[in-house]
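A single chain, nothing else alongside it, follows as structure tokens in the form predicted on its own.
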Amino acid sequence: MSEHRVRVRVEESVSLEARTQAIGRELLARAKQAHAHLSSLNRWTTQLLRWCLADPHVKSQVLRFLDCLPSLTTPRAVVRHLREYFPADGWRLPAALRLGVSLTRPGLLTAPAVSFMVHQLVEQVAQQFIAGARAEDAVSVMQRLASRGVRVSFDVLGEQVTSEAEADRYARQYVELISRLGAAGHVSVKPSALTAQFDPLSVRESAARALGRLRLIAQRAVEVGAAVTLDMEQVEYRELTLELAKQLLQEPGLGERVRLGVVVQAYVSDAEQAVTDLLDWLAQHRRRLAVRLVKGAYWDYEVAHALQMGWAVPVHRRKWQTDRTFERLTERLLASSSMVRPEIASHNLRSIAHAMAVAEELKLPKDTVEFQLLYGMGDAIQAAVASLGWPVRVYAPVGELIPGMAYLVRRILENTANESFLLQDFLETASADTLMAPPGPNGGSHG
């Protein structure tokens, strides 16, 4: 590379960084202003989350308890597990759980009363992050957020079905939800819930089995003008999920009409190559696709599973590596906006500001890119992004609260980097320099 080209690249990099910093500080200022006017977590939820996230052993016990709670069919089973996971001795429990554990002692409250209290407490937390149990709740949430200039993508809770009949019910739920949402509808579908045999060892066959149900969902979406995104789950399902998307895009009469999206996880080590391959396929087949860029929500599972099996770990081992990849992929996707609609899904102010700066540098209209956040998290950031005129969408799960705890566990407890965003105290405690530090071994990785 010539000296002139090197100098130009360096100057562009410096300019992009300066604009990223300026936008980030403006976002932070606007988020602080909005914070006072938006609803925050209730007192019990805040206390419980602080406790859950404060200690790795406590967090592990919470994960185990919440994971088994939906299967505890009797009050006695709930009480027994509560005693086993949270012994009264030596635990600094939140007041509500401390009371619950103490009341399990013989001669005090009955098991049904304690079980009821535990379910109420868990549902109270879940309601902060799950939009509702029914399709009607989704419509209400969509209308409420629309009044704030925020769009919604709904996810029907449920993963890895165990029978084809269960997969049929899952697909029907989406068809009903899309019908209720209408043209403003946007849904996110778990591919593993579209067939009981979602097997990464037989990619084309599994995709073909799932395609029948996805086709029904996509056809209804086309009829009402809604959009569908295929969520990305474990790394082992990535090739299969992308194959499913490609098969749908090649469906005669449907592939060229459906508003389809997929997810790219930046924490996967070869994410950049996967995006290159996807862009090549889109160019070859003349198809357009929305791409939701996320950091990734299965890090603990991916690392533990790979180590257990003796495999190479498929994800970045350091947070800053994921953040750096996220910025590179942001630049790549925005530069390819003729083939993809970039959807930047992050609560990290640095990541959001960087995407805005890149879009400005490429002179892209603001509606070219969309910023996505999780329901119940970062309301102040949502307001700040929207106030600058950028499209904002919230990812909101709907479904029964207790069975939906798998979602809550993964989104809230597994990723401790989200702690300050859950509690929104970063607006008062974190400095702009910390939040906006470039990703690197000694740089920023907040959020």
Given for the second form:
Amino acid sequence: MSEHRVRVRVEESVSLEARTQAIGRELLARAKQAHAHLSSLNRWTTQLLRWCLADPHVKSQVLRFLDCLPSLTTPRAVVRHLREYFPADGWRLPAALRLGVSLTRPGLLTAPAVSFMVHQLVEQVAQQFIAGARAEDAVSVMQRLASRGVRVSFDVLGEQVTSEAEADRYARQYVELISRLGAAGHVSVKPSALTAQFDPLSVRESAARALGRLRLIAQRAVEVGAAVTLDMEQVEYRELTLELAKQLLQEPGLGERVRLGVVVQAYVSDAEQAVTDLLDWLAQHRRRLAVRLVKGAYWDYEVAHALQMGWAVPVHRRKWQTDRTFERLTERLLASSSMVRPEIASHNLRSIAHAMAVAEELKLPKDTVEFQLLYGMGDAIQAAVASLGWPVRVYAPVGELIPGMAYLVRRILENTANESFLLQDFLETASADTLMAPPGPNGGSHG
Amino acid sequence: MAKPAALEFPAEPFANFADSRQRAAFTGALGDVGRELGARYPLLIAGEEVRTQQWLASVNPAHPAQVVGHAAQAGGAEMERAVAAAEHAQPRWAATPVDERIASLRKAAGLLRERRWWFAALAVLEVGKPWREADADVVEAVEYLDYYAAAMEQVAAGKAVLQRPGEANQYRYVPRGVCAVIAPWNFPVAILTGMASAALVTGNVVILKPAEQSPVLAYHLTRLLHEAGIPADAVQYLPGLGEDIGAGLVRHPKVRLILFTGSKAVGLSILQAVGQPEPGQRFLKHAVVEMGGKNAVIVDEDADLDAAIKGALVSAFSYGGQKCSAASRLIIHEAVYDRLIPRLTKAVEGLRIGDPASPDCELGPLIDEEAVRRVTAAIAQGGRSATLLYQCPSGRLPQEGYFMGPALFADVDRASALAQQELFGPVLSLFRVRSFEEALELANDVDYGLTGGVYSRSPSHLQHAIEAFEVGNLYLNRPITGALVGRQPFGGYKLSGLGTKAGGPDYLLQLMIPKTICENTARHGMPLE
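Swap state to the form predicted in complex with its partner chain from the form predicted on its own:
Zooming out: every chain and molecule, the one shown earlier first.
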């Protein structure tokens, strides 16, 4: 590389960084404005997250209790579990729950009353992150968000699929949901729920099993003009999930018409190679995909699972590595917008601002890229992004509490990690410099 | 009291079949092994290849016409030769510095690690294991070698005893002597390697009697041990019929130690034989027997049913239930019974049955025709006293091979054979109970006490299970098979075994004799240190 070109690149990156900073500060200012009139978290969610943050043991017990709560069918069972998870002599018991447990003991409060209170609390927390219990709720959620200029992608929460009959039901729910939503519809599908036999050992066969049901969903989506994204789950399903997407894209009559999306997880150590391979494949097969770039939501699982199996940990150990990969991949995907539709899915102001700066530099029209956030998290950021004229979509799960609990636990874990932004009230307190610092080794760790 | 540190050793990672390179390596190994089928494997007596009149044909259970290899079948004369050679080799092997014995195990671990795909592929063909099961079998063997090497380092120096002026007290361990390792076919790599390596590292010479169904793997493992530096007369390969060679070794007056893993009937007969010294026998034999199980998994009213269903499938049907750790009873709280059963039945229906050489197979064949007959008879008999909820239609099974689809029974009489006897096949009996206490009582109401599982989210119920569930290996909210070396030492009690734990910190002590030495270091009453 000539010296001249090196200098040009350096200048480009200097100006990109400068633009990132400028946009970030603008976003921050707008988010602060929006924060003033948007409530970020409901009261019980705030309370619950505070308990969890205060003590890691309480956090584990709260999450374990929440995990089992939907399976408890009688008030007595609720009270018994409450006592077992939060022994009365333990000072760690959150005050409200302690009150409930100690009052039931002398008979001042009945078990049904305590159980009712607990359910109220948990439902409030669920409502923070889960858009509705029934598919019918999806339409009204979509309308409500549309009035704020925000689009939505729905995820139907389901029990784990243990048989092909259950996979059929899962796919049917999506077909019905798409029919309800119509042309504005956008759904996110879990590939592992499309067959009970989704096994990375037999990629071709497993993808073929899932393809039958994905095809039904995709056909309905094409009919009404809706879009489908294949969610990305554990790393061991990555190849299989991409294979499934490729098989669908090669379906005669469907592959060239379906609005399909896949997800890239920046925390996976070889995410950049995976994107290279995907772009090559798309170029070779002349197909287009939406690509949702996320950091990844299964970090704790990936680390623990790899250590249990004796494998190299497949994800970045440090958060700044993930953030840096996220920025590199943002640049790659935005530069490839002839082949992919980039969707930047992050709540991190720096990551969002960086993507906007890159899009500006590439002179991309704003509607070639979409910013995505999770339902119930960071409404102020949503508003700020939308106010700058960029498309925004929220990822909104719908479903009952039992199957929803895994999702809920993941969100609570995420929001009680050291880096949690929800509770830090960063919009009021954190400095712009800290929020906008480029990713580097001095940042925090994962988990 | 401070908890002692766990014994660290280099754990061997499982194959990660999400990695296409590892899948390709396995496919390649299947091809390599496939080209070597049908060879003849002589006995290995003191390093000499001995061909016999009778040969055992080891066939691929998925394609019985395919002979994996012919193994020489030892008779009484060969057994006498092998025992004589072993007796001759014993003092020299016992005198080999323990560091060398440990180094040999580590070298063997390294060799097996290098050849893991090849051995796993051979296990697919010789005993019908699907890829993951075959891989886990080899991984466990590598880990036994490394674990027992590390464990021996800890016990080699003996244990500290009290000292007083004028005397020097020692407490050390010495080998027992000639050891017969009588190995099963269901973990043809892991269990054989584990028992043999434990005996060897503690200074006992070994005569290996592999199962009749897996002599080819045993031959290659014996060769590998020789290659690792263990003398040819310290580990000999002696396949033959269990009733001849197995029984003969157990009774032989020169065999001092017997390591056995297998059925309850054979295990009990070994213990009986051990109690009756033969003429000319000048020591008490010691036997470590690990027998079967009638293992139960309890599903409590607050269980995570998704996890319980998946766990029950793995526990009951992985490797066709042909594991001593496999679940054959599922004890379900009435509050969730009606929700669980239809989901479980549909899940069982979906299991992928086929040739285990294919990567797309969860459930391969049973080991042999006799196993198919036995399980078929048990299902027919069970159908008379219980409700056959599901049986895989024979039309879904491959045309050839010893295939047997999974079966589920409900309304099972608690005293019946289905509820009490180990079947070693893909048959799961379901029980409905009214309380967790009743579940535990029922779980304990069998002769066996090997593994057990509980799916519950009640801390008090889990605690109750820890205290009252009579099993050697208790698993909470996870499948009950797949114990790992050094992490979940494995073995049962009641009529499942003597409580010894393979892959655990106490195992090696079973294979040695503690010896106390007290020396008077004083002269004329004056302590001279």
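For the two forms, the rigid core is made up of the largest set of C-alpha atoms that agree within 1.5 Å on superposition. Residue numbers count along the first chain shown, from 1. Keep in mind that what you see is a predicted model, and the values were worked out from it rather than measured.
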| item | value |
| --- | --- |
| Core-aligned C-alpha movement of S115 between these two forms, 2 Å or more | yes |
| Per-residue C-alpha change between these two forms, L63, threshold 2 Å, rigid core fit | yes |
